[in-house]
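Taking the form predicted on its own, here's one chain by itself in structure tokens.
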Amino acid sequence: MPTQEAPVKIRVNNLTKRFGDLTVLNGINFTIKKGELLAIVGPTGCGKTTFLNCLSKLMPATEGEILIDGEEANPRKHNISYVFQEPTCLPWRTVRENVAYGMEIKRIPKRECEERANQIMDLVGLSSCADLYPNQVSASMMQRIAVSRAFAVNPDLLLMDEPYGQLDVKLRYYLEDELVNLWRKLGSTVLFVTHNIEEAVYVAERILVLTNKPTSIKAEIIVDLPRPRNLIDPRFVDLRKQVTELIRWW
């Protein structure tokens, strides 16, 4: 089902939060289609990781209520994933079973956690330290296992915040491109996370502008492109451009 067809899977309704005097975020309101990957982009520090923490139940929000397939957002009763900004490794687990915890977690059978596992780390390079621990690998690969983690479950919803902000291009596009083919295998829906600009056109169908404190949403831009996507395609280069200039100028 082409996603402007499909229901809708998140409904954001007046999302404010505070922090004593200092509102965050304020009233925001839109809506995510199911199996839609969209991206979130603004200024540093106008509450992108907020959002996300709201959203995942991580923290409580102040005013306002996020909905998924019309209750109100539940990590146990929703298959949630969340990669961070900074790798979330277990150092006592091996990387293989550092990506194999959340199956374990929603009690996936063994077999078919082994061979997802399997499959994952082949995917993203891993196979080869599956058997170190995490201070026997570098950052990047820390990273590189938690993403792994995420996308082994399979998960109805994916929060990325940042993902790749610190690993080198080469994998990033690898990885970027490993996003697109699980979520269009799959159909998750898909909240991507960025100060990337070029990153959120490359990957979103939909890219969500934040303003600076106390952050609305300031603009929607959709992202019509085909796919595979041309970073000097000149389409790509005038929707990185209508990105840029949403965020340079307030």
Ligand SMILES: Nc1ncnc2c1ncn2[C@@H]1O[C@H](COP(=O)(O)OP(=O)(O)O)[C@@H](O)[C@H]1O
Second form
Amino acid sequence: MPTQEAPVKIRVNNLTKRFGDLTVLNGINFTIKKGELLAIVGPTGCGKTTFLNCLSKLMPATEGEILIDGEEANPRKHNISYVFQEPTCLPWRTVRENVAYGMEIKRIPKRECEERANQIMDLVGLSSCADLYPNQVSASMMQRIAVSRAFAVNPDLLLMDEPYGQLDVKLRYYLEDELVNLWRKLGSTVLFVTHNIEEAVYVAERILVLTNKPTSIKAEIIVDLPRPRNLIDPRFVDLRKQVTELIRWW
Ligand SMILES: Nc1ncnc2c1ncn2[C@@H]1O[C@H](COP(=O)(O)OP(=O)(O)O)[C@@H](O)[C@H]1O
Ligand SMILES: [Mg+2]
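One more: the block was the form predicted on its own; return the form predicted in complex with the ligand.
Below is the entire complex, every chain and molecule, led by the chain shown above.
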């Protein structure tokens, strides 16, 4: 877990995105510390996916800059991982080969790929199905594979777009625990986007609350609760209420 003194890893200055006359992102500014797990919550349609697409450079921003370690983010140089809302697995590769895929793209030596894939599959309980194909595992397993693949490349920044939004509650709790576990063991810098307030308070160290469009940051909440977190701890409930009251999207 990062200390107060952890260096700034990601700096976003005045990020603005317009589609024609529609301003979706309106001057967003924030930083993420190295090794931090930051959640962003915002209503459906406020521009969360657009925001991640700009951060990953899949989509050009209209204005503003994104700095990684003080330099303009550059996919050729920086390692930005992205877990999409829909699980994305390559059907012709086994679970193990899917977990290793991102590392192969990064030309990490074969031996190291294998070791790291095994380490991560152990951490998330995928080892027993390492030789199966995606069509032989459940949807939650596929999302677990996608998350494992994203952590495996040791990213400068790991972006997650509502990765558990489609799953039922019990599975979601399970995978949220797994995410926190991976993050703590591997020390990655993670930006987790969700519209689920409880999920944000459960996983994150800090939460940024977005407004409706044109979207900016409305508030920042520090989540200084011990882990593992307890959904019925009065302090947990208080923080969840605090975020809920800030929002009033409805
Ligand atoms: N390529 C695009 N062209 C035009 N409008 C878009 C495009 N992508 C997203 N939008 C609009 O931007 C807004 C934000 O969309 P999105 O980022 O998907 O929101 P969220 O992920 O928060 O639900 C929506 O109003 C959507 O219609
Ligand atoms: Mg979205």
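Numbering follows the first chain given and starts at 1. Quick caveat: nothing in here was measured; it's all calculated off a predicted structure.
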Pivot point of the rigid parts between these two forms (hinge, one of L58, A139, V124, K77): K77
